[in-house]
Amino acid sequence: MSIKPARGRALDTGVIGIGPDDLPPIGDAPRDTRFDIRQWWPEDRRALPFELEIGSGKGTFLVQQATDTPHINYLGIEYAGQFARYAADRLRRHGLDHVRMLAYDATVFVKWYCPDALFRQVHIYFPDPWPKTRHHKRRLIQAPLLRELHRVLVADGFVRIVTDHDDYFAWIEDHVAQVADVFERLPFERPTTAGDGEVVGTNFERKYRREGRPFNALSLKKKG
């Protein structure tokens, strides 16, 4: 399936911002809808490594990491439109045109639009814990999504996860155990752009660190 080049009109940030209008309609099955999202980048960058951040917030991680690694293409996904616009504008102002910022539901996007074996790493930092029991079904990290992330990772690709919420981390560990057939759990490796004493260096982490919250982290390496 082909798709028109992303105009970024929904986020009003040039080529960096991508909105729902820039995606094709969802088909009857994921195989009918997936497309090569690399066409959102200039042709001379499409052979470079790709990484995905789910829940980019105001874009702090992307700004830091993309500045440090211009040889990698990044896609950030943020469901909250106002944060996605803010992040896209920050990226534009920093001249980071090897990043794209998408305002969309990450679970839907990964399952219905992402092709196989695309991303070298997937970063998920401080996702909403949805602490009330009746809201647990809304939690991002669940076994079905992890299996979809396995599909979109290249061989030996990684998913990297950090949370400040102990109960959510216990939930994550349970769902990680359910995908032990396709992922190897490993210790978390801090990104090179994290500051002294930081795990990642996002806005949420800096806020929570001031509040004295503990952090939990893990990495998942794709098997097979």
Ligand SMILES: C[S@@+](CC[C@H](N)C(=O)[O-])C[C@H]1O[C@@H](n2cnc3c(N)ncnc32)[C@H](O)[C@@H]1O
Given for the second form:
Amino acid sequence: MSIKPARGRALDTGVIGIGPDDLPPIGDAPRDTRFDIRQWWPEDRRALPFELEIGSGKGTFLVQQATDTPHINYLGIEYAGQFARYAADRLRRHGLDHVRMLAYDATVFVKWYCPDALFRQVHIYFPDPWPKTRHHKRRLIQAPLLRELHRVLVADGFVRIVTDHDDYFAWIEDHVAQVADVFERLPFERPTTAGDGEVVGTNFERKYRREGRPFNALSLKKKG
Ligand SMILES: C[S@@+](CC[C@H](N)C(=O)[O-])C[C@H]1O[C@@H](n2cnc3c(N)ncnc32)[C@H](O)[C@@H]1O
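For comparison with the form predicted alone, would you give the structure of this protein in the form predicted together with this ligand?
Next comes the full complex, and the chain you just saw is listed first.
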């Protein structure tokens, strides 16, 4: 498996990087296309818990968290190929071969490829805010994605969301209210690797903290 570059040489990311060519073609309906993605991990790890990060950027959260919790299998999905390759190379250099980095659109991947009831947690930190009204439809967090995340979570699984953008947070709260039948909204719990005074400790958080921006965060617990 290797992430194919848009141009230039492919990074040797070992088993960590997965590119669009490693996915089967999309079928006629999601149920035809979904497959057991645990096959990306060695057999002796497939019974361990799985967690997903959407929009991993340069992979700081995954490097920190996967170092701290080697008993968890992580999948990071990053749309931008150059960031996905950067993150995969960083993970490889840290020897974190229990992480898989996928260069793909997470919305499509979750809907079309992810099997039911796999992830214990889904992390979404500092998603792009798309501030202009005409771009709001591009926002990642929308009720249909939250319903798909509900499907791919195990019982009592969590979605964790942090944003620096007040207007996007109001949008998120509105979409969270639309899925109140399947999720309980709870306060955000910081991951174990967040530094002093940090909410999570991603690259964007560190950059925005220097700019003095406030952060909003919430957790969603799968009901039923
Ligand atoms: C503002 S950055 C935050 C990166 C990182 N989470 C952090 O906090 O440093 C948002 C990232 O999400 C990625 N992204 C946006 N939409 C995505 C999608 N549909 N699937 C996967 N990644 C996506 C972008 O390419 C970008 O790298």
